[in-house]
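A single chain comes next, written as structure tokens; it is the form predicted alone.
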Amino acid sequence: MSVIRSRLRSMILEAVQPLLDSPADLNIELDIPKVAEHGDFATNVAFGLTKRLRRNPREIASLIIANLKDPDRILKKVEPAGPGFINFFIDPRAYHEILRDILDNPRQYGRQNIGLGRRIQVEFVSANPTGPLHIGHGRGAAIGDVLANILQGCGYDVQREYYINDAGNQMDTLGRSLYYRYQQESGEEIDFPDNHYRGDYMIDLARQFIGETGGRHRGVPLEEVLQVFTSYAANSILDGIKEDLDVFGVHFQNWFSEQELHNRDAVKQALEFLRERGYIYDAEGAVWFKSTAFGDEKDRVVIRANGASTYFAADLAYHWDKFRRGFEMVVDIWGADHHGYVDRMKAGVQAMGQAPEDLRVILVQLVNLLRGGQPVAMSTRGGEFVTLREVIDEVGKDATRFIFLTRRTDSPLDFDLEVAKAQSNDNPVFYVQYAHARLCSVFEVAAERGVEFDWKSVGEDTLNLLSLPREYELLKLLGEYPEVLATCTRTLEPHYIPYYLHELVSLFHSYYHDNRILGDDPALTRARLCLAAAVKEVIANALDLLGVAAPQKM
């Protein structure tokens, strides 16, 4: 929380207490009015007190204003507005403390202890090890990684986890796919089934396997070597996934195998636990989970009549395992095609004795790949698709990560390859990185001119020279950065950081265009260097959370 917001909330809370019979810890919301004439901040706290105080909001607002104490003199004026809002006008000098907060410890600015050390797990990507990562996986990877960065920066004890779906029929299909390609590449006449993995990567994998084994499996019956081919394909593909994620700057503390759940009988144990709690029953020859007890549209099969467990049964066991490992909250990041799966998974978590909010599911919408505004074919027909690695190799890690984060997770994303490569303001990551490089250049030129800059020696009189409207706007916006991180933490939506960066950089570019930072007045130069340094550090701070470089030259 910014220092200004923090003090305002404390002042409001202190002003409200004398009006109540007993002390209260109120949720005091502070919004920034869209119209500058309405002040710097506004609150609707009076509306929430009407029932308790049995007075109208306008009267309550006036009482709160009368009780306000401003020992630090951060307020220029306060006034009631409309039916009960309170508008606050901040003394510009109050924002000087924000400069000190930023420049004292730049990398820690905005970080806060919202999480209070709570253990939280973020599980993301979790693509089946049956093929390379595509750009949809890449968007989920960027969102999950950045969200984990933000949560960690806001006081949570975070673990990143990748769930390897290495069990079930898909793995046998993978092994058969490699076997058939291997036989074809070895010169055997063999048909490749339509319902198998047909991508070119399977041909490459078959050639690689032949190179390593010398073709000794040529002509060997499938049933004798299926496990060999399945294991080789899964391990090779998973190694490729890990390599691609490493290039993308995404690293996991834990890789959790679904097969391990089955190997240690965890699925059976989880179902027995739920049966003891009354949420597992037998009917029609199958075993069912009573998900309707928690609002799901129907109960779900966990063990089929043939004795085989369902994917849902494994997911129940997996989440049971997560909470047994001591995580207080679990965040799952899934593709939007899993939207029908959310209710049953939340039901499962509640059946385990957890609160509904202990599981948060983020659904990530599709990515539409474009080149110069024209769609790039991404059909999976024939097993062909654009891989994440191809996009990274073409446009770079920074552009790929940043652009993936420029929309809400629940909104489809248009990713234009030509825009991502452009050295222009149309490229959102270039626009932000260029601002940082430009600011670095300002300090290089200052050093060349012999301008000494030590912000700790800059006094209030000098900072008071920051009197232009855009300087004031920049100070206000810098002060909002902690609130942006708090909003990301509360909503589990990292896109607010790119939005904020675009606003900050746009304002800075405009200010820089019209005003000289290194001018003829030494005092004004020092003041503007303080402001420039703060903008530079906040940009670098935010880019660091996004996993994007803050270049000194471009």
Contents of the next structure:
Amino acid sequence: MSVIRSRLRSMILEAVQPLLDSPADLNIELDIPKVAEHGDFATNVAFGLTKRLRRNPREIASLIIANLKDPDRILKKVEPAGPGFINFFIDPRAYHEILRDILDNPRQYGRQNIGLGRRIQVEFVSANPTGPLHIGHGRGAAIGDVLANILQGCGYDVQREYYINDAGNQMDTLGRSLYYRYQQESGEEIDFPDNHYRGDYMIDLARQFIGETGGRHRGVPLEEVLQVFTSYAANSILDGIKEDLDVFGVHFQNWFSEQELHNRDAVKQALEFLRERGYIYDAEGAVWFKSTAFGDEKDRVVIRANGASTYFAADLAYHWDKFRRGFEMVVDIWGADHHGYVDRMKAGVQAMGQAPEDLRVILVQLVNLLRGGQPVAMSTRGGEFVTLREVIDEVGKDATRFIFLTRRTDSPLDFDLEVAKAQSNDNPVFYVQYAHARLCSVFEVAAERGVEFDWKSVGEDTLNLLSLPREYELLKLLGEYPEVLATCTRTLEPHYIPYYLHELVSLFHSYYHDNRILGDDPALTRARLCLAAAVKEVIANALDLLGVAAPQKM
RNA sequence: GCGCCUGUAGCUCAGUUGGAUAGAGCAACGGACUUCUAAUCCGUAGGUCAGGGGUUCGAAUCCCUUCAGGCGCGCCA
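Next up, can you give the form predicted in complex with the RNA of this protein, since the form predicted alone came first?
Starting with the chain above, the whole complex follows.
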């Protein structure tokens, strides 16, 4: 929480107590009003107390104001307003504390201990190793990565994990796909079957494999070499996925193999565990999980009549394993097309004895890839699709990430390649980066001119020279940064950061245009350099969380 | 048929647990560089928050309903 906010909050809380019969810890909302006449901050606590105090909100507001104590004199004025709001006008000098907060330790600014060190896992991407990542995976990757950064910054002990679906029929299909392409590329006349992975990447992979094996698998019966083909395909594709994610700036602490789960009998154990708890039963030749016990619309099969376990059974085992590894909260980031699985997974978690909130599922809406307004075909089966790597190569990592992160996760996204590129000069990401480069340039020029600047030696008198309304606005906005991170943590939505950055940078550009930072008055110059340094640091700090570069020059 | 998501300016999208007069970018139009980066700034115009009903001091936000679009509803993964 920002320094000013936390001070206001405790002041209000203290002023309310005498009005109550018994002490209470109220949730004090502090809004920043849209109109300046309504002050720097406003609260609506009075509305919440009407029933308790049996008075009208306007009256209560006045009573609270009468009780306010302001020993540090951070308030210039307080007044009741409208139907019962309380408007606070802050003494501009109180904002100097924000500068200290930022410049004392720029990288730490905004970091806070909401998470209390709790262990939390963020699982994301988790694309099947049957083909390269596409743009939808990229959106999930950006969101998961940044969310993990934010949670880490807010006091959680975060682990990033990628779940590899390297078991089941699809692996055989993958191996066969490579096998057939291998034979075709070796010159064998052989039909490529339907329902296999027919993308061009599989042909490339086949040629590569022919090279590595000297073509010695040509004409060898499928059964004899399927395992070899399967593992070669899966490993190569997974390596490609890792490389693409690396280029995209996404790094996992753990890669969790589904096959491992089967190898150590974890699926069976998890089902036994659930059976002991009474949530597994046999019927119609199959084994069922009683997810209706926790609100799912129907029970789910975990072992089919033919003896094979379902994907969901593995997922139960996987989540059981997550909690057994000691995570107190688990965040799953899924494509929105999996929303039908949320209820049963939540049911599973509860059957294991966890609270429903211990699992939070974030559904990332699908991405529509366009080029010049025209949809780009994205058929996996037909193999006609644009990979994430191609998008990054064409649009750039920073712009791609920024576009993904500037949307709410549950809102569908039109990603137009032409717009993302052609707009580059007006692209929000460059707008933000430009401000950073501009600020770097100011400090460079300052150094050239021999302007000495060490903010630690800048005193209150000097900071008091910051007297323009825009300067106060900048300071106040800088003070809101921790609040932005807290909101992201509460909602598990990263998009507040790009919007905040845009607002901050816009205010700065405007200020910069009208005022000179390096002026004739040495004291004023020092004061403004403090402000400039703080803006620069917060931009860099936020861009770092987004995994977007903060360039020195542009 | 049932369920979930979405519907806000011409376009792309914000609007944090209900708050005071609904915001930004792009596009359009008109302006601003002898200066620390014009990849910038300033101004104008643009709205029945899909439609209708309800809840209350107060609704884009909550409830009901209609319409439109997307996705999902397997002993598939």
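Residue numbers count along the first chain shown, from 1. As the structure is a prediction and not an experimental result, all values here were calculated from the model. Note that the rigid core is defined as the largest set of C-alphas that superpose within 1.5 Å between two forms.
Trainee: Any CA movement of 2 Å or more for Pro57 between these two forms, core superposed?
Mentor: Shift of 2 Å or more: yes.
Trainee: Return yes or no for Ile74: a CA shift of at least 2 Å between these two forms, with the rigid core superposed?
Mentor: No, the C-alpha position differs by under 2 Å between these two forms.
Trainee: Could you check, with the core superposed, whether the Cα atom of Asp332 shifts 2 Å or more between these two forms?
Mentor: Asp332 C-alpha, core-superposed: shift of less than 2 Å.
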